[in-house]
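In the block that follows, a single chain appears as structure tokens, in the form predicted on its own.
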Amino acid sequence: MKHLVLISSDILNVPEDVAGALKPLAEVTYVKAPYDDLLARASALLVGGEKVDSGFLERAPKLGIAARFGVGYDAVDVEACSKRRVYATHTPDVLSGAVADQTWALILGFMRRIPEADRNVRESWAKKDRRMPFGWDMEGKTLGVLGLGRIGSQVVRRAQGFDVELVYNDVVRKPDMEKRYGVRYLGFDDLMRSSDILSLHVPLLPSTKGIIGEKALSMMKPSAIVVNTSRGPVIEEKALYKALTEERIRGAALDVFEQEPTPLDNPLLKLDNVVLTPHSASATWETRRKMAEMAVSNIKAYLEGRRPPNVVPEQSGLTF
């Protein structure tokens, strides 16, 4: 009897020709969560943002791999997976460039007030409305990067085309990056105080949840902006809203939110000093296909009796 592979139909970018690589080994079914009775028969699951915890795993006694479509895997209880000998995999590296591009799009979109300029052309310019939105130069600004991992490194790499000072904070010093790109290490508090643009690239962990809260925001310059393409809960949105409305910082550019999709009554959506995108930093045709191919390759390796190539770091020494 063939294995059963479930692909969450909430993931919009797993083309059938990519998933077809699994068909000689398994029955492949696109299905919407919560997967109903199919989960009890599934050997493998390709998931998006669904929570895979102990309760979920109890419903999936035959599951051997939970393949995450994305680099972040905070919705996956890795400890519970390991106890049940279930591989947890993700898709690192292939989306780093796309997310870094989106980070810079958000930075420049805010600094040059692109959304407002777009509205001006569509609604006001032909009416001789001269209230043209003025922005701010990048030259001479300090770009602070919190988290100099795969994506943060790509953001710094792209910064070489701008006349900005580069500073960073990370749990691990990166001397090679410091030498190659001229990025300077700072402690967390000094990073908050120094950054004109603070770009967040940390995973969602207990140590990073709410790391940008009232205390961190109170250290920042009144002219500073916060850019987040990592995970929404690393920012306390209530504290951010307060800082923005009290003009204690200049603005924010966000691709991720504490709750997703973010509710239409989220007060951040009403502010003019915020640029927003719908968790779309990896949403390019090329990148999403690469992510699909990597997720499928992880499942294929498992079905062939091999250790998947992209297990999450917590399972790096484990073979089931």
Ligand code: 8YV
Contents of the next structure:
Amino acid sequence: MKHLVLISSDILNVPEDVAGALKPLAEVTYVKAPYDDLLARASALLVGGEKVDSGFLERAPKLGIAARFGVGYDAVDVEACSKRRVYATHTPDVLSGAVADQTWALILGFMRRIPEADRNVRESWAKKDRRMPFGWDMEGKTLGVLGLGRIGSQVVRRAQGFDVELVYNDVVRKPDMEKRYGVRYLGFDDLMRSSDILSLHVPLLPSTKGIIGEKALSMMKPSAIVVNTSRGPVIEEKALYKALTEERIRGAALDVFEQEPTPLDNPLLKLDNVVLTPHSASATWETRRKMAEMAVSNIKAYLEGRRPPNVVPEQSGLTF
Ligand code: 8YV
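Structure of the form predicted together with the named molecule, please, following the form predicted on its own?
After this comes the whole thing, all chains and molecules, with the earlier chain placed first.
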């Protein structure tokens, strides 16, 4: 019987011509949750935002690969996958540039108050209610990067044209990056104390969950902003809201949230000193296509009996 490949349709943009590469090997179906009846027959799944945990895997006895459409795989229980001899793959590198671009869009969007300026032109400039929203220069500011990996390093690469001081913290030091981009290593607390702009580029792990909470926020400058294009739960939203409303920090620019989609009654949505985007940092036509191609190539390799090229690091020694 032909393999069945499921493509979760909460993934925005897996073009049919890209998925078509699987057609000679399998029946390919776009699915919307709940899709348990099909899951029971599926050999491969192109995973969007859904949680792939042991309960999910139990409902998928034939599954051999869970191919994440994205670099982050915190929603995939890799240990449970390995136990069931299911490959977990992801799409590293191809989205780093797009995410770094959006990080800069958020930084500049906040610093130059683009959302408010846009609203002013549409709603009140012509009525002489100009209320010109003044912003802040980048020149002389310190950009602090938490996590100097694939995406963090692209952010500091893009910073070379701005007159900013670059500092970072990571679990491992990156002497090559320090040399290449003039970025200085600091301990975590010092990174909090020195950053005018703190940009987060860590994966969501038990050690990073809530790392930007009350304590970290209390160390930051009153003029600082925090930018998050990594994972929502890295920031404790309640503590962030408190710091913002008490003016202990200047602002935030967020692409990711503790809960997604973030509810309309999230109090952060009411604040003017917050710029928001809907987890869209990788959402460009070019990048989403590259992500789709990479995820599809992982599934194709599996169906052809090869080891998928982008297996997550925790499965690096394993072949199923
Ligand atoms: C995607 C992401 O928006 O790469 C990731 O880990 O979070 C984003 O690029 C997401 O994976 C789409 O499902």
